[in-house]
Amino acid sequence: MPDDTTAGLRLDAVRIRLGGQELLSVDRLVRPGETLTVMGPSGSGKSTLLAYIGGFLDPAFSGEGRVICGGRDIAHLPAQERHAGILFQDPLLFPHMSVGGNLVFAIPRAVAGSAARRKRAEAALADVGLEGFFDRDPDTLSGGQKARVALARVLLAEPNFLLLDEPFSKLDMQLRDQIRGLVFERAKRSRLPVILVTHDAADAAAAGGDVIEVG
């Protein structure tokens, strides 16, 4: 386990520009288990955030300044290396794989054993309310089903931390508060730093923490 001096995910200097034009600049350490929200307009730079932190800034934008994971800077490590758990608006569900297909993809290869990585799915499931959704097709699921296996999925990979771009903007109002409470909670089980990314303050109150306002 990492120290009090590299626990977290500490964004040191982050800017991000557009054509020479700074959108928005971040320095802020998000602790494990805590979540930061970056609230603004589309068009303010929140998403392309989240882009530069996760290693897929579109080259359009430009970005710069140090992202510490773990005591080192993974800014300049390709996507795969810096292990991030990424939320979107959509699910992004594999349509050809089953629900359970869909969780075992993301377990760790050190898991091994079809038998093994399958009771580890099924336990996933069951932790968000789908027990016994393993050999369901995805395209039988409501908004709120496909939610939890996208949240399921994104823990079973073992992230450093998570990074949600307004995941919950397109679910009705009762399931967006039900998969805000169960996103944070097991955020913050896990003791994973997050970075919220919105323009809903709803938002920004169930997840608690700083929240930075631009654009």
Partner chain sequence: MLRFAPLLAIAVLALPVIAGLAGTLAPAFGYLPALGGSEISLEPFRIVLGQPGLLRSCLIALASGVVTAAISTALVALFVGGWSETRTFRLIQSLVSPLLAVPHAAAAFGLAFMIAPSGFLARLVSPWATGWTRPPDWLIVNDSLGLSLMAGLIVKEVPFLLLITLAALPQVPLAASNRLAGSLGYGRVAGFLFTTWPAIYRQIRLAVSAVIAFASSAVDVAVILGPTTPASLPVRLVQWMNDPELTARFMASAGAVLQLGVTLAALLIWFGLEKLCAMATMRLCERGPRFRADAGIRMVALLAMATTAIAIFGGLGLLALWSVSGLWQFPHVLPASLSLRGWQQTLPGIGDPLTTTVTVGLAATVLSALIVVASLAREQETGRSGGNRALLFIYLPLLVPQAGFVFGLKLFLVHGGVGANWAALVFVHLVFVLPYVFLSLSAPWRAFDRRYEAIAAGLGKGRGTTFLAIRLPMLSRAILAAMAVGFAVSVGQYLPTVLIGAGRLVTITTEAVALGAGGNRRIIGIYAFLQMLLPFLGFALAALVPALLFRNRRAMKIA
Contents of the next structure:
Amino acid sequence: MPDDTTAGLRLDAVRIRLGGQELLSVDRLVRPGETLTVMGPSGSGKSTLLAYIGGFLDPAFSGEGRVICGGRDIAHLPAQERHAGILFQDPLLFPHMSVGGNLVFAIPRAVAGSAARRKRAEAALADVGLEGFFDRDPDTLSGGQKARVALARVLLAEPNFLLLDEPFSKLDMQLRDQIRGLVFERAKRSRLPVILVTHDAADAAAAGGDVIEVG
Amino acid sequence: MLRFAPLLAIAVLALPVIAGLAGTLAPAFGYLPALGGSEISLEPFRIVLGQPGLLRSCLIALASGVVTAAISTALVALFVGGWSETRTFRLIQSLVSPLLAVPHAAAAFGLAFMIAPSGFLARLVSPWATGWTRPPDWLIVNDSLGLSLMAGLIVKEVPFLLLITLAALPQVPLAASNRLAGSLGYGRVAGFLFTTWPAIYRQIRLAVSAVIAFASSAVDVAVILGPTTPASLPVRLVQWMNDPELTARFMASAGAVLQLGVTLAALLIWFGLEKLCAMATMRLCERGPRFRADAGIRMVALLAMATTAIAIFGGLGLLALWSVSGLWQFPHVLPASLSLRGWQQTLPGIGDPLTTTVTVGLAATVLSALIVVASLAREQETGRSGGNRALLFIYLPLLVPQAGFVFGLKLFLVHGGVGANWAALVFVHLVFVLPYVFLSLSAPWRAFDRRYEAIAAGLGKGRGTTFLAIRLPMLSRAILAAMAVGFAVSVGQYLPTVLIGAGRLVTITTEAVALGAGGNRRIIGIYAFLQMLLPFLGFALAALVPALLFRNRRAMKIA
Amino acid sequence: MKTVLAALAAFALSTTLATAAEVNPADWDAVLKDAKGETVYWNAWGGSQNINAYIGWVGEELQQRFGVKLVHVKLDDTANAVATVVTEKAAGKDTGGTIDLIWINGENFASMKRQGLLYEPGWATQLPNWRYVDAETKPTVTTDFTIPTDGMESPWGMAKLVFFYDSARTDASGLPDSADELLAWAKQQPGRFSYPQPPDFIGSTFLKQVLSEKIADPAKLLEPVKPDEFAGLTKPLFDYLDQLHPYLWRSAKAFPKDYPSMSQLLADGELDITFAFNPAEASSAIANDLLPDKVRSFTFSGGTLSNTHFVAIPYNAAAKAGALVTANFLLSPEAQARKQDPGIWGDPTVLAMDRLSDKDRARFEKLDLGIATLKPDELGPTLPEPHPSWMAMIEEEWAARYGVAN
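Next, give the form predicted together with its partner chain, keeping in mind that what was shown is the form predicted alone.
To see the whole picture, the full complex is given below, headed by that same chain.
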């Protein structure tokens, strides 16, 4: 089936090194809507793996191996052409923009006209249960609300895959389940391959899918 | 383009220093064909060493460097150790920080008006407490040992070192160390000095060296507060440079080399002191005393810190009052009458110096900001910060005494046919502005959370868009603050402006020092007021613009 | 390409022609024409605000009347301007120099004249307003510190050493009338007298005043100093200073910077007797709220030093025509009368009253010389300035003896 080779995200003999020393190596295919969970202690290089895939590897590290998405190797493309949706521990909403500004910033150029872009952003806000938050200052939102805006922002950019770097670790228990459910549900709905980095076994369980241990 | 930014920065910093040093060294050894010196000789040094009172001039310069650095550093260490993470600390911090913007000359004038026998402090207690109806004949300002000179330098260097220390603080686990040392039974100050200070000191060491270099070679402060019989070496150096006899130029160059030696000696003494202090601390630490009763030393540190701020602010307030006073005789605390005559006489002539000050300052600041931002962007791209060597380059113009190379630089410019023009002045200011802009901006720039950029790239945004839409606005406060620091540095430049401007391009600062010689306190008040007004406007603007731009963004207020 | 070259050649030619066409002070109309649009950089001591304000007024008038822009380059020491010209000459900058006019006299003039740094001889006496100058009763307008001016500097104002005291504090009857009496007075009032630190020129003037009074043969001072005689001839001066210094303000460990600083100290009550090179200084300072209105003047009945101060044009000045127009305007009865007004500056004129028109003479006659200014007949005799070589050697000796703390 063509699905096997072109759909999803394939990590082909990906290795991460720091000063000549290999931190980890991965060789996997993540199918659309599926999640690959990478578990390991701090310093194991699991976040660095995401940086390599996303194209923002710190110059101190080196990486090699192909990252195949939609049938082509994106490992040598500049970060902005890889269309990686990234969620970190912190929501990292741009503090100088409004909530709506954060979302509009993410909408692809193809959606033209400010009215149309605003409409799209408002719909995305409604979709995560935050109607009417468009003009709010992101810093005035609660932790859960920020996490939802961050998710909405990532999805609006129409990414090819999601990179999750312990995105739930700073949320309290109750909120964590809720946001975790929301993220995986949306990822499935959009048929996005997901790579999740975590040290929380509950994250891995909720994600379903394969788990690899590093470090 | 970006690739050449660090090279450009290094060129801007190092070339003038190296060219200037060459222009100083050659005539010092008798070689300057344009003035008829074609043979290498030690004659210039022989003449300099034969100057009366030379040893004393050198010793004053040397002592100014070491003593100023020692007291300023100790004060900052004790204050940070004794008061960090308290409300008092934040209060004093916000009080002391603006002092960085006050040009040295203005601060020196303000201090002189406070402490002179006919100054404000004596007036406050006269005649009711002292019985003085006339000022006592006490040698305070211009004292032979240079104590008021050192005081004037200390009140200006303490804010500088405090700010550098504050920038270094986030990189050490201050709170955790404090708690740990506390739990082991150490007093606050001792705990801080034993655990955290060594790490901080390593980071501010170059800044302390810059303080030594500056203090041992300061001209403007020494002219105002320093001894006159004899004056400290840098002041005499300027006098020799201005001697109408051609041959004096060789001797002055030799004097400039001597100045370099004095500054170097001050640095070497300092490095020795560092070793001694480190050893003493280690010994002390091994013996394990806890120094729990440190309330006294904490109070002293706090009082000294507050005095610094009060001395300058009080002095500047007095200057402002003098600028509008009528006759104001001892022992009156306030002037008998107010008069705008001084301002009326001064304002018509203020246009040119004001324009030069502002345009040169803005140009040097904007250029510096561009070069610094480009260098930092390049560093971020390559992941190479250049480490200590790059830092040394940045500190180079601050470490080499101005008097040691600006004269040589002027020689180069004059013989290169470059007269006193605006561009040359901007270039020379750039040499001194750029390091401060870099030092102010590099910490927040490097502390920027790069995950924001990763997210933006993931959203499909290119480097340019990310830079313009994310990093620049998020760092706007830091960039503008760094530019305000740079502008303040430019406004305060005395020696380079006097030499390169050659009297044709005058700034508020050169006017202030020239007129300050005339002793008319009203005029000094006016110029010193303008001198501090400009940097304050810069800082106000730097605070106001982001505040207005991001008035509804809470998170932008803290950063 | 050819046209470009031709244009360049024409341009080069025109610039050489422009610099080649020297101004001729005898052809005043041409001078005025050349001066229009020029910027004159006038290097003048800038330590006194009322003088700066006066120079500012001169600038406005020049702009309005002759289209000359005047820029006051404020110096703290005239030697700096001499140094600039020296540097330019050494660098081969024989045209287009950065200084067009210098406020000058004494050793600085002597030094520039000796080194060939001045604009041609005779320009000063060709100025149209030279006809008003009093060269008969004021010989110092053509002999500057014993050096003939040869028309290489144009007189601007007269100076005479005058002392001041605050009559509210100090009894006029006990005032000294000679250097010796001043020493006695200082011993009685320790810490209440001082003089600006040489090489400040008022400070050096005080030294020359004492030397002129104490030297056995004053005629020696009018000749260049002979190094082998110097120690013997100046012994009375330095003996005097050795006695005086312990009783000076701050015990001579520090000195005032210049005469305005001394005025400030008089106002503060730190000093009781000060002096300046301008008889109207006290009146002017009172008018400017710098001194209390009880300050009065006195001189020595045996005479005090007197001289003339000038403006000179460097040989490489870029705006010679503008500088000539400026020098001439400074000699105009209008500018001279304004300068003599204590409310403005109070600097005595170099003009001869009997050479002025009635209208111009009236400008001077209506001046109120001020409450603290002595009348011309009260100013006492004048002592001539010594040859400039004395000043340099005295300053050097002073620095070696007293410029190094102990």
